[in-house]
Each structure stands twice: as C-alpha cells, then as structure tokens.
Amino acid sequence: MTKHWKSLIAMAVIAWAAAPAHAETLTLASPDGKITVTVKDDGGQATYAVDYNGKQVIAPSKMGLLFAEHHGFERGLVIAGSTAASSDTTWEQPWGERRLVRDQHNELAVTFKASEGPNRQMTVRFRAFDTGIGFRYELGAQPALEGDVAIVEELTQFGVGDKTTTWYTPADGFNRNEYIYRMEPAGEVENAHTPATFKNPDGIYMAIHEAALTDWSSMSLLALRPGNFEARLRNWSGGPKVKTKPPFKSPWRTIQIAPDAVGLINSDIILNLNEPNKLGDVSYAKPGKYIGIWWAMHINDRTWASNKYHGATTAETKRYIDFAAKHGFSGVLVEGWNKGWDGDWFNNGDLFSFTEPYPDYDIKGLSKYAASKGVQLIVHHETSANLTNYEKQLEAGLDLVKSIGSHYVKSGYVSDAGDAVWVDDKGIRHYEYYDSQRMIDHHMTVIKAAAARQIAMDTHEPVKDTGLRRTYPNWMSREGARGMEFNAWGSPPNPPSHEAMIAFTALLGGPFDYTPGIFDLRPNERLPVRPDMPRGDPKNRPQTTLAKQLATYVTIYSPLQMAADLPENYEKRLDAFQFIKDVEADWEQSVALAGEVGEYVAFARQGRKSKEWFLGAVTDSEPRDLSLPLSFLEAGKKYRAQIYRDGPHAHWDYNPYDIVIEEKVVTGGEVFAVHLAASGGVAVRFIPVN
C-alpha cells in the first residue's frame, strides 16, 4: 500500500471518529401547533428549519459564530443536550400600541458541543410564538473562550427561497435606512436592512428582524446564494464585528410568520423578546402631541443658522408656544437653538454646544413661559454623529434640559452612514458606521444618562428599533426610515405607496416619528419667504391628499406625534385640524384590520385615556373602495362617527384638498364602507352615543 493511500485511510478514520454516530433532531412547536422549528446537528453543523401549517418557510439553515483568535462554532458540532419550557404571561406597557401584552411561547434551548478541537459549547435558545419565532446564541464562560473575544462572522442563515417576494431597503448606502422601499424576488436581493418583509410562493408572509440589540452590532441580510441570506454584522472601523467576552448573549433573530400581511403587524414578538422595564417609574415619559420650529427650515422659510432668518428665536418660539397652548399640544420642539449651526455643521460635529444657546434664544425664559401655559420645550440635540463631542457634553447638556423642567430631547445624527466620529485616548479620529457596535453602545450610554435625569428620547438618524423601549421606556420614538422632510426637498419625494409600505416593514420594529400633518401640500409652489433662496422644486411635495395626512396619525404609530406644519397653515383649515387635536397618541389597544404590503392598510386604535376608538386607512396611487368591519366596537352599540374622508374629486396630484368632513351614527359590528382617492385616506373618531 502506498504512502498516499495510507494517508487517505488515516484521514478517513479520523473524520469518521470525529463525526457523530447519527444526526440528532429536535423539534419545537408554537402554542397553536401551526409553527414547527426543527433543529439538527446533521453533518456536524448546527441547523434549523421552520414550517408553517406543514409548509416549509425557512429551509434548513446554518447557525454558528466565528472568532478572530478562538476556535469557532461552524463544524464538528453535536447536540449535547436540550431543555424545554413554556410560558404564558401578560404584562403592561407604560405606554404603547396596547396597554396589555400577552407573552405566550414554547421554548427549546439546544446546546451544541464541539467534537473536535478545544472543548467548547454554545447554546441556541429558541422561542416559538403563534406569530413567529426568535432565537439567540448564549455562550457561557469556558476555558476555550477566555478573555476578550472578537466575533468576525455570525453564520446565521435564512433560507427563504429565490422566488419569494421581498420588500426592503438596501443596506450599506450612505443614507442609512432612508431609502425608498424596493420589491424584488429574494433571488435578486443583495443586502437588505431589517425589518425585511417576504411573501413566499405559498402565500405565507414573513418578516426577518432582530430584538434586544445591545452589546452587538446591527444585522443586515447578505445574499449568499439566491434566496439564501446570512446575518451580516456591521464591523468596527478597522476591526471585528463584535467585541465581547463570555458570558454573552446575542440579540434575538426574529422571524414573524402569518397567513396574511396584517398578521405581521398584529404581533408582539419583538417586544416580548426584550427584557422587562429596568428603569422603574417612567411616568415622566408621557405620550403626547407636539408642534415645532422644524418644517419652516425644510421649506426654506427659516434657517437653523443664526442669521436674520433664524427660526429659533425667542419671539418665534413664543408664537409656537401660544399656538400649542391654544390647541392642546403638550410640547414645542425647537431646532437650531444652540451654538454650532453656523458653518459646515454637517461635516463638523465638533461645532455643537449643548449648553450654549444663541443670543436671540432665551431658553430659560421660554421654559418658564411655556410652563405657565402647560407646555414643555422639547430640546433638540443635533450631533452630526460626532459621538465624542456629544459624550463629552452629555451630562451637562442633559442637566440643562432637566434644569428648565423639560423631560424630552430629540437627538439627531445627520451624517453619511460611515462617518460617525469618535476620538480615542491618543487623539486619533475613527469613523464608524451608524449601526456598528460602537454606535449601539453610544445610544445605550445616552439612554441611561437621560433616564437618570427623567428625560425621554426621540432619536433621529438612529439605529433601527428592536423593541428596547420595553426595557428602557424613556426611549420613546425614533426615525429610521424616510420621514416627512423628504417631501420638502427629496429627490424624489416619498411615493404614494410609502405610508402603506412602512406599516408592513419599518414599523414592525417599533414607533416611527414620521412628523405627519402637512396641510400646505404644495409648499414649493408659493412665493418664497426668503428672497435669498430660490423657489424649491414644485415636484417636491407630499404626494398625498389632505385626508391621508390625517389618517397617518392612526396608521403610523408614535407615542410622540408631531403636527409638523406651520401654525398659520392649520389656522386656515381648522375644520380638518380638529382631527389632529382629537386623536390620541397613547393606546389601550390596536389592531390592523386589512391591508397589503405597499398598497393599503387600515388600523383601529382605542385611546387609553378616552377609551374612544379611532380608525385610519391609507392607500397608494390606486384609488380603492374599502369595506371595514366595525368588529372592534361593542356589538349593537351606537356611535357618532366623525369622518374625514377624500372628496369625490380628490387626487393627490391635481386635487389634494378635496375633503369631506361629516358625522353619522354607526353601529358596532356593521361594515364601514369608504372610498379612498389616489394616495388618499380616511380618518374617523367614534364617540359612544349614551
């Protein structure tokens, strides 16, 4: 026998000895039995697969982790043990889409052990709900992983199939999450942000996302092969994806599953996979509606800079405070109040001070004036994603907010996606992506510092929402997708499908400060207020009807809900403005009634304070007739329905202001029929008839 054949036989014996005698298979079912997760160690790899009603929705997909200087979990793995559990509890949100949240799930924790190399093990914990699954990696302290650990790859895969329809925004672009949504077969998607939404050839809907994103980096979906994605973690600048040390846990990888599109919305998986409130009393984080000195800058009526067109002046802020007090708004946001806006603030976040107002802005006097009228100032902290500059001033800046009696900060991180700046102890500047582990750690530092001062945060240009508002309820809202400002200067503006699209995508992660309520729907067609500025492109405008602007207060959830237009524009249309005044921002319960991704959506929500119900529905560029069952109302009971709907000739492009405001009596349980114009909507308030 030749030396070559002896070598091959020896290698085969070693491989046979290292391989498990047989592949082990474990299963986990959802409480209703419709979802089944199958976990295997076949071929020495950790894999999972998911079925829904007997049909495969996730093909067998790999799991594992790779490290820079330690042996990973990618091969030679065997199932060494497992534990099972079940839970059915209900917990209460201090604020939210619904007050009571049911957490019913079955759990399977599977421990994989390496059969070759150093002794090491990894546990993957699965939870199966009736509306989907979540799983995460848990690694305990062990000799093979001592000291600091650098994760270079997470091997989690999602086999959805190449023909599965996907709605998503592309990852790795300069503009973070703020892109128009795309619809493509999964086989043509290269790298997608999450939440990403899917519909497979069997008509089953899914959404892939993550929950409890802390001490890790953000995940996108990178195509390995057509229809098969791997978790792509954002890396540190010049470094690994994640820096950690055992024991550690990854965020949950979530797969929501439903027979229809609205089933994805009517799911609490993301919240239920986060830890309970760690802050205790958060009564200061009150939901509410606010106005602000903001839209005026986007349409070039005012400036953030301190010139003669400065928006954040004492006189202008008093005007907004008076309007807020008159119409029952709880807050006034003021942007451009602090030093740093003069000059190239976009590219130089070192400029900003978070304690020094401009001379024409009396922040302490204004806070007293606002308090006398029952209004709070919402303080704006734009950082231009300069983390070090903000962190150095963080305590002093938040102390100022606390000292003036405010409980709210809107923060901003305007920059290109890879230009988040931090400076190390040697004075070297590093440039990170906005969703790297360094950025996620930064946000947690801010949230905890704010909580220590009873301050709630509304983060713009953020890391995507992953349900951390349950654990830190002072993190009330975020942006994280294309907001209203793109309708002032976007190229192009948000399309008519946008409001119906984000309900099934971005909003699956959590609240979105969309800043709705624009009443001057053609802001760039009027004479400019500033003669030094050219007239804006008339194509840049909200591509909606007026009724749709009202409906978004129900369809787009945020506990801090802005009425974004100028006071004078509301004064011109007080009849339509009444709905914004009446609608609540905190809900006893919410239910998505009907809809299809990017086409239309209808919601019903019950106010937590008034217990009145509100309905909102929006459509894309296609007019449509909806018949919505009023099953959320008490059967047989009469209600006065205050209706704000598109008029018979309404059209977002050529007749956006045609609106019918009417009142009629309806009965709980009957069908509510309404016509929506092109990019139109309907908003309804239901008042019980006593």
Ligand code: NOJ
The other form holds:
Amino acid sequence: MTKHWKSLIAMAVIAWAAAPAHAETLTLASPDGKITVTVKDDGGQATYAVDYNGKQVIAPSKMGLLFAEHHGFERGLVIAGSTAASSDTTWEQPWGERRLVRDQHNELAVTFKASEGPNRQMTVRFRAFDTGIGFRYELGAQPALEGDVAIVEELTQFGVGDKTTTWYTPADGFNRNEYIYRMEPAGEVENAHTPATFKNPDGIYMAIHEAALTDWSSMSLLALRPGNFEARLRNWSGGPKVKTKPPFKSPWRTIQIAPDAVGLINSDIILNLNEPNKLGDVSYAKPGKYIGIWWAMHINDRTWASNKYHGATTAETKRYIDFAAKHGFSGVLVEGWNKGWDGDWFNNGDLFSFTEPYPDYDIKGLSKYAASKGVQLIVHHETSANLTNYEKQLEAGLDLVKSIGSHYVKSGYVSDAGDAVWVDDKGIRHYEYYDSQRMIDHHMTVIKAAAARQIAMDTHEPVKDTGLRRTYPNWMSREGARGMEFNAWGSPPNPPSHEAMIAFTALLGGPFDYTPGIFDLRPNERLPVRPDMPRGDPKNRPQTTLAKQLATYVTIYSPLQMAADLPENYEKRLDAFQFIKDVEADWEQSVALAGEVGEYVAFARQGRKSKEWFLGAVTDSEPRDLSLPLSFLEAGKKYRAQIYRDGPHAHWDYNPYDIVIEEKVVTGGEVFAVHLAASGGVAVRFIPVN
Ligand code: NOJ
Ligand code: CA
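Can I have the other form now, the form predicted in complex with this ligand, not the form predicted alone?
Whole complex next, starting from this chain.
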C-alpha cells in the first residue's frame, strides 16, 4: 500500500470515528399537541422543523453560529443530551393589552457537541406554546470559547416555502422600518424586517420575529434560496455582527403559528419569552392620552426652530395645557423646546442640548402650570441619532425632566438608517445602523437611566420592539413603522390598507405610538400660515374616513395614545372627539375578533379602570359589512352602545366626514352588524345598563 493510500484510509477512519454513531431525533409538542418541533443532528448539522396539525410549516432548517476567531457551530454537530420541562403560570402586567398573561409551554433544551476541532458545546432551548414556538442559543463558558467572542454569522434558517404569501417591509433601506408594507410570495422576498407575517398554501398563518433583543444585533430575514430565509444580523460598522463573551444567550427566535390571522394577534409568546419585570414598582409609568405641539410642525403651521413661527412657546404650551385639562388628557408633548433645532437639525445632532430651553419656553413655569391642572409635560429628546451627544448629556437631561416633575420622555432618532453616530475614546467617529448592537446597547443605557429617575420612554425611530416592556416596563411605547406623520409629508401617505396591515405585522412586536386622531383630513389644502413655507403636497393626507380615525384608538395599541390634531380642529367636532375622550389607553383584556392581513381587523378591549368594553374595526379601501358577535359582553346583559360609524355616503377619498354618531341598546351575545365605508371604520363604547 502506498503512503498516499495509507493516509487516505487513516483520514477515512478519523472521519468515521468523528461522525455521529447514529442520527438523533428529538421532538417537542405544544401543550395542545397541535405544534410539533423536530430537532435533528443528521449529517452533523443541527436542524429543526415545525409541523402544525400534522402539516409541515417550517421545513427542516439549519441552526448554528460562526465566530471570527473561534471554532463555530456548523458542521460535525451531534446531539449530546437534552432536558425537557413544562410550565403553566400566569403573571400580571403593570399596564398593557391585558392585565393577566398566561404562559403555558413545554420546553426542550438540546445540547449539541462539536465532533470536529476543539471540544465545545451549544444548547438550543425550544419552547412550544399553543400559538407558536421560540428558540434561542445558550453558550456556557468553555475553554474553546475563551475571551471575547465575535459572532460573524447566525446560521438560523426559516424554511417557509417559496409559495407562502409574505407581508413585510424591506430591511436595509435608508428609511429604517418606515416603509409601506408589501405582499409577495416568499420566493420573491429578498430581505425582510421582522415581524414578518406569512400565510402558507395550506392556509396556516405564521409570523417570524424575535423576543428579548438585548446584547445582540437585530435580525432580518435574508433569502438564501427562494422561500428559505436566514437570520441576517446587523453588523457593527467595519466589525462583526455581535461582540460578546460566554456565557451568553441569543434573543429568542419566534415563530407564531395560527389557523387564522387574528390568532397571531391573540398570542402572548413574545412577552412570555421576555424576562420578568426588573424594575419593580413602575406606578409612575401610567398609561394615558396626550396631546402635543407636534402636528402643527408636520403640516408647516409652526416650526421646531426658534423663529417667529416657533411652536414651543410658553403661550402656545399654555393653550395646549388648558385644552388637555379641559378634555381630560394627562400629557402635553412639546417638541422644539430645546436648543439645537435652528438650522439643519437632521444632520447636526451634535448641536442638541437636552438641558437648555429656548428663551421663549419657560419649562419650569410651564411644568408648575401643568401640575396645577393635573397635566404632565412630555419632554421631547430628538437626538438625530447622535448617540454620543445624547449619552454625554443623558444624566443631566433626564435630571431636568425629573426636576420638573415629569415622568415621560419622547425620544427620536431621526437619521438615515446607517447614520447613527458615535465617537470613540480616541475621538474617531463611527456610523452605525439604527438596529446594530451599538444601538441596542444605547437604548438599554437610556432605558435604565430613565428608570433610575422614574421616567418612562416613548422612542421614535427605535429598534423594533421585541417585548422588552415586560422586563423594563418604563419602555412604554415606540414608533418603528410608518406613523401618522407620513400623512403630512410622506409622498405617498399611508395607504388605506395600512391600519389593517400593521395590526398583523408591526404591532405583533409591541405598542406603536402611531399618533392617531386627525380630524382635518385635508391638512395640506388649508391656506398656508407661514409665508416662508408653502403647504405640502395635498395628496399627503390621512386616507381614511373620520370614523376610522376614531377606530384606530382601539385597533392600534399604545399605552401612551396621542390625540394628534390641533385643538382647534377638535373644537370643531366635539361630537366625534367625545370618543377619544372616553376611550381608555390601558386594558384589562384585548381580543382581536376578526380580520385578514391588510384587509380589515376588529378588536374588543376592556378598559382597565372603567371595566367598560370598547370595539374598533377598520377596513382597507374595500367597503365591508361586518357581523361581530358581542360575545365579549356578558351574555344577556344590556349595554348602551355609543356608536361612531361611517355614514351611508362615507368614502375616504371624497366624503370622509360622513359619520353617524348614535346610541343603541344592545345585548351581550347578540351580533353587531355594521357597514364600513372604503377605508372606513367603527368605534363603539359599551356602557352597562343597570
Ligand atoms: C420624527 C418623529 O417620528 C416625529 O414624531 C417627530 O416630530 C420628529 N421626528 C421630530 O423629532
Ligand atoms: Ca418617525
């Protein structure tokens, strides 16, 4: 035998010895047995697959991690052990879409050992709920992974099938998460933000997202092959995707699964996969409704800058405080109060001060005035994504908020997606993506500093919500999709399908400070107020009926809910405004009753304080007749239903103000039939008849 043959045989023996003796298959089922996860190590690869009612919904899909300077987990993997557990608990939210949340799941933690290279192991922990699954990587400290570890690739795949319908916004664009939703077969999707929502050819709905995104970077779904996505992690500028050190855990990768579209909404798996409250008493983070010096800037009536059209003046703020007090709003947001807005603020984030008000804004006096009327100022912190400028002033800026007795900050990170700036110790500037690990770390720093001062945050241009409000309940709301502002200047504005779309997509991640409630539906057709600034394109306007504006207070959840229009526009329609005054922002229970992604959605929510039920339904450009069983009300009990519905001639485009406001007595259990106009809606308050 030649030397060559000898060495080949020797190599084959080594390969054989290293290969797993037999492939292992483990399974995990949801408590109701409908969802099954199958985990394998066939061919040395870690894979999982998911079935729903015996039908495959996720094809066998790879798992693994690759590192820059350590051996990763990709090949030669064998299942070395597993542990199983079950849990059924109920926990209480300080505020939320429901007070009590049930967490019932079965768990399987599978440990994979690498049979090639240095000894090392990784555990993948799976949890199966009746409404979906979650899994994450857990790596313990081990000699093969000593020191700092740089993750260069997460290999998690999601094989949804190329024919599966996908609703998503594209990842990687300059405008962060603020894109109009698309509907395409998965086979045509290149890179999708999560939550991304799916309906497969068997009619089963799914949504892929993540839970507890900390100490990692954000994941998008990158097509490896048509219909097979890989977790694409955002990288550090010029660096790896994640910088970490064992022991570490990845965020949970979540796959919600349901037989109908509303089943995705009526699921708490994202919250259940987050850690319990780490802040203790957060009674300062009270849900509520607010108004603000805000829309006036977006429609060019006023400026953030301190010229003669400055919005944030003492007099104007008093007018808003008076209006808030008169109509029962707990907060007044004031944007443009602080130095830094003059000039090109979008690109000059390093000029913002978070402690110095403009001279025409008496922050201390106004906070006293507000307090005397039972109102709190919501302090605005626009950073223009200059992280270092904000981080340097964070303590002082938040101290000022605390000192004026406010418990709320609305922050903002306006910039193009890859333009979040930070300056390192050497003075070198770095530009990061808004959903990179640097940014995620930044948000956690802010949330913790705010919590230390009993301040709640509402973050605009945020990283997507992954349920962290459970762990840090002072992180009350976020933007993170196209909000109302696009209807002032979006070109194009949000389409009629938008409200029924976000319910099944962005809102699966968490609350959305959409800032609803515009009553003047053609704001850019009014005469200009500022000679220096014409109105925007009249095509930019809310493409909804007035009734739909009201309905969104029920369909779009945010514990901080704005009435976004100008006080004078509400004064003109106090009849319709009454619903915004009555509706709550904190819920005992919430149920999505009916809907289809991007077409329509109907919700019932029970107020946490009043225990009154509210109903809201919205439709896209298709008019619809809905028959909604009032099964959430007590059967046989009578209620006064205060109904705000589209009038017979309502149409978002040419007759948006046709609204019928009426009161009817209804009985719990009966069917409520209602007509929704094109891009219309209905809002109802139910008052028990004693
Ligand atoms: C974008 C935010 O979404 C909006 O609400 C705010 O008014 C502007 N940035 C200015 O900070
Ligand atoms: Ca925004």
